[in-house]
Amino acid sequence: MKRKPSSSRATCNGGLTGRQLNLSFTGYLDASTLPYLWGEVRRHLSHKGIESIVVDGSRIDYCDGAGTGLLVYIRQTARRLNAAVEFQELDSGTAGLLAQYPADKLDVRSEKKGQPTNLVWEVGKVFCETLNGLKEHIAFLGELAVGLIRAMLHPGSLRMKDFLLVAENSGAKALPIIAMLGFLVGLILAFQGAVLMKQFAAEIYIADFVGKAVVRELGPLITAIIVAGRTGSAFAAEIGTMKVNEEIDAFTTMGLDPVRFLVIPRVSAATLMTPLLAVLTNLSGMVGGALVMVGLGFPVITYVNRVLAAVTLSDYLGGLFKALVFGLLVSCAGCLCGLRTGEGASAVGSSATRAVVSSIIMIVIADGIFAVLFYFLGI
C-alpha cells in the first residue's frame, strides 16, 4: 500500500460490458474521497441484470480503513445479487485490508420482501436461545451460591468497603421514598376499607384490614418493586457499563472473579438492605391507617391495640423473610442482567429495563408461592 500524499482525490469509472460491470478506481480511496465514490459505485451497481463485476485496482495510489469499507460494500452487494466479483491488480496492503474482512464472515440480509420465513428455524432459533439463557442462569446462580456462602464463612473475605457504599445507596437514600409509599398504601387501604365497613357498622375493623394487609403482603410487596426501580437497574447500568467498558475483561485478565468482586457486595447489601426498608414500611402504612382512624373518631391507642391484636409475631416474621427473598431476587436479577449486556450505546439501557421487568416478574410469582405456602402450612 502507497503513502498518502498530502492531498488526495479519486475518480471511479465503470460500464457494462454484457451482463459484467466493470468498475476503475483511480487516486486515493480514502475518508476524503469516499462520499463522492460512494454514490458512483452505488449508481453503477443499480444497473439490471448484473452477473459479474470486475474490479480493477491498478490504479489505486492510497487504501485505508474506508476505502476497503467500499471494496467489502462492493463484494457484499455482488453477493446480495448473485453476482461473481473479481478483484484484479490489487496491491498487497489494499488486498490483505481487504482479506480481513472475509465474505463468509459478513451477514449479508436479503433485500427481498415478503419472503416465507422458516417457522422450524424460528422455533428451533428461540429455543436454543432460551437453553443458552437458561444455563447461563444456572452458572450464574452456583457461582453467586460459592461465593455468598464463602463470605458467610470467611467474613473478611467481603469487600465491606463496597457493601457499605452499596448499603447507603440501596438502603439509606431510600429511606423517604419509601416511607412516603408505605404512608400513602396505609392511607389508602384505610379509606377502601372504611367505604365496605360503614355498611356494617363495623369501621373498627379497619385496623385489623391494614396490619394484615401491610404486614403479611402490600409492605414486602411495595418495598420489592422500589428496590427492583431504584437497586436493580442501578446494578444492571453499573455492571453493564463496565462490562461495555470491557473493565469486566480486564478483571479477568487479571485473574480477578468479577462475581466476587462486583456481584457479592450488592447482592449481600441488597438483599440484607430489604427487610429493613419493609420494617419503615409497615411502620409507615401503619400510620397512614392510624390517621383515617383518627379521622372517623377512634383514639390512637384503640387502633393500636385493634393491630397489635391483629397481626401475630407469624405475619409479621413472615413478611420480613418474603421482603429478604424478593431483595435476593432483584439483586441477582440486576447483576445478571449487567453481566449479560451486550454492545452498542443502547446496551446499557437495554439491560437496566430487562433487570426492572424480570424482578417484577420474579417478584410475583414468588409472591404467588409465598401465598400458597403459607395458606396450606397455616401461617
The other form holds:
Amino acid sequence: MKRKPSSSRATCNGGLTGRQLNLSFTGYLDASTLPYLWGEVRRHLSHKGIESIVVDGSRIDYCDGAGTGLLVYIRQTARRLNAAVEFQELDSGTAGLLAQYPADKLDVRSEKKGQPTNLVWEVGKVFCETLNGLKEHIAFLGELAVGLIRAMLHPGSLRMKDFLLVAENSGAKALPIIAMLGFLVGLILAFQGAVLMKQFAAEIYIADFVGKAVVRELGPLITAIIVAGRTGSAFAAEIGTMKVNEEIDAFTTMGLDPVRFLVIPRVSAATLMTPLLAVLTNLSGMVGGALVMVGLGFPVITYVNRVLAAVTLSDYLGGLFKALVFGLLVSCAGCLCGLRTGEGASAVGSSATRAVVSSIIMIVIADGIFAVLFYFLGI
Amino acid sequence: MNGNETIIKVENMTARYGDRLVLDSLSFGVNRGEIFVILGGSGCGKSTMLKHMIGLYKPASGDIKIGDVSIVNANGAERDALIRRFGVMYQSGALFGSMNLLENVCLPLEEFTDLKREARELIARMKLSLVGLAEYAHHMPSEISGGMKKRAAIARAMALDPEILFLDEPSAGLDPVTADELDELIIRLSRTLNITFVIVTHELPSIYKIADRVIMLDARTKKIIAEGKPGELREIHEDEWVRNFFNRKGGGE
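So that was the form predicted alone. Now I'd like the form predicted in complex with its partner chain, please.
Next comes the full complex, and the chain you just saw is listed first.
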C-alpha cells in the first residue's frame, strides 16, 4: 500500500540568507517521507542565484538508503548550479552512507547510451540486420533441403526415436482438440448455411457447401493453425531453450549438425502428421454438418450421398496436399525461430511467439497462392 | 610438464561484438599436457576467448591454431577433424535434456565410430565411472545436481578421448567440497591421460590447486595483463591490480 506523503514524521525547513540556502531536516528520512521532502527540497532549490547550500543534519533521527538519495540529489543539484555545498552535523552513519556515492562515480555516463544515433545510422543498422537475417534464412532452408532429401534417400539416418516422439506429440496427442474443432466448424458452417438456404428452400445444398468448404479450405486451415499453436511454438521453445543452455553449441563443437539432429526429425514428423490430422478435421467437420441436417429433418443417408456427390477426390487430395505444405511451413518456422533465439529466458518466449505469428502469416499467404493455383489448374 | 610442444597457438587475435572491442590482439600458446587457466575479472572476455578457441566464433582478425591447423580458416573436413581432437564442457553442462547420462556420453561414440552398441555403452560407462557417476547412468540430466551435471559433461567431452579439454567455469556455483573434487578429477585426468586442459575460471582456490600456467585478461585494456605461474603472479607481479586479484583484495582500481 502506498503511504500518503506525510509531513508528520519529517520536516524540511529552508530559507535564503543572502545567496546562501539553509536547509534543515528533522525526523525520518526514508522512502515514506521522501515524496514530501523531495518536493520541499525542489522548491527551495528553485530559488534563483544560490551560491552555496548548507544542510543542517543535526536533527535527523534516521536516514536510510532512500534518504541518502535526497542528500545526493542536493549535492548533484549544487554541482549543476555551481554552488558550494556543506553538510553540517550529519551523524557518522549518514555521512558514511553519503560517502559511498562519490560524485565522479555517479555521473559516469553509461557506455551504451553514449553511442551516436541518427536516422541514417538506424536505417542502415536495420537494413544490415534484415539482410543478415535473410542470409540466415536462405542458409537454413538450404541445409534443411539437403537434410530432408538425405533423410528421404536414407531413412536409416533419421533419428527414429526423436521422429516417433515428435510424431506422437504433434500428431496423436492433438487428435481430441482437432476432432472437437473440426466438429464445431462443421456445425457452425452448416448452421449459418441453414439460415441462408432456408430463404430459398435449398437446405439440401448445405451438404454440398459444408463438404466443399471443409475439405478444400477450412479443414487444412484449421489443422494448420492448431499445429502452429501446439507444435510450432513447442519447437521454437524447445530448441530455443537448448540454445540458451548452450546445448546447440555443444552439438556444434561435438561436430554434430544441429539441423540434422534437431530440425530434420521435427520437420519430417510434423509435416507428415499434419495431413493425417486434416483427415480427422474433415471427418469431424462432416459429422458436425450432419448433426444440423438431421436437425432440419433430413435423413443421414441423404446428407452422406450429397457430400459424396459434391466432394471429388481431387478436392480431397488437394486439401490434404495443402495441409502437408502448411505442416512443412509451420515446423520450419518453429525450428528456425528456435535456432535464432537470443540470450535469456525472455528470448525463448519471444521465439515461440514469433514462430506462431510467422506460421499463421505464412499459412494464409500459402493458402492464397493455392487458391490461385488450384483455380488455374482446375482442381 | 612433459615437453614444451605448443599445441594451441593464438596469434594476434582480436574479438569484437559488433562495434565493441572485447579482446585486442592477443597472442599466447598452450603447451601439450599442461593445465592452462584463462582468468580475469567478470566481463573481461574469458568465455569469449574460449568460444573463439573452439571455433564457435570467428575472430575479427588474427588466427588460432590447434596443432598446425587453423580453426579459423579450416574447411569442412579439416574442421571436423579438428573438432574430434578436443572436448568442451560448457558452463551449464549443456547435457542434452532428452537423453539420460549414458545416452549423452554414447552420442559422440554413436556418431563418429562404428562400435557396436555393447561396446559403446561399456566405454560410456567407463567414462562415467571416471567422473564418479557410474550409478547415475540412467538418470536424466534434470534429475541430478549441478556438480554432477558438470562432471557428466566432462565425461561426455572425453567420450572420444580428445587431446584437449576446454572447461568453461568448472567450479562456478559449486560448494567448496564438490569444487575440490572436480579439481582433483582434473588433476587426475591430466596426470594419467596426459590431456591438455584449457580452463576458464576465476575461482582462486581452484587456480592455485590445479593451474600450471595462467593468463590474465584485463577488461580495461582488452589485453593480457599477466602470464605465468599463479604463485609467482601473486608475489612478484609488477601490477598492483594483478597482485590484488591473486590476494583477493578489492580497491585496486
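Residue numbers count along the first chain shown, from 1. Source: prediction; values computed, not measured. Basically, rigid core = biggest C-alpha set you can superpose within 1.5 Å across the two forms.
Q: After a core superposition, would you say residue 57 shifts its C-alpha by at least 2 Å between the two forms?
A: Comparing the forms between the two forms, which are aligned on their rigid core, residue 57 does shift its C-alpha by 2 Å or more.
Q: Superposing on the rigid core, does the Cα of residue 87 end up 2 Å or more away between the two forms?
A: Yes, the C-alpha position differs by at least 2 Å between the two forms.
Q: Is residue 15 among the residues whose Cα moves by 2 Å or more between the two forms after superposition of the rigid core?
A: The answer is yes, as the C-alpha of residue 15 shifts between the two forms by 2 Å or more after core alignment.
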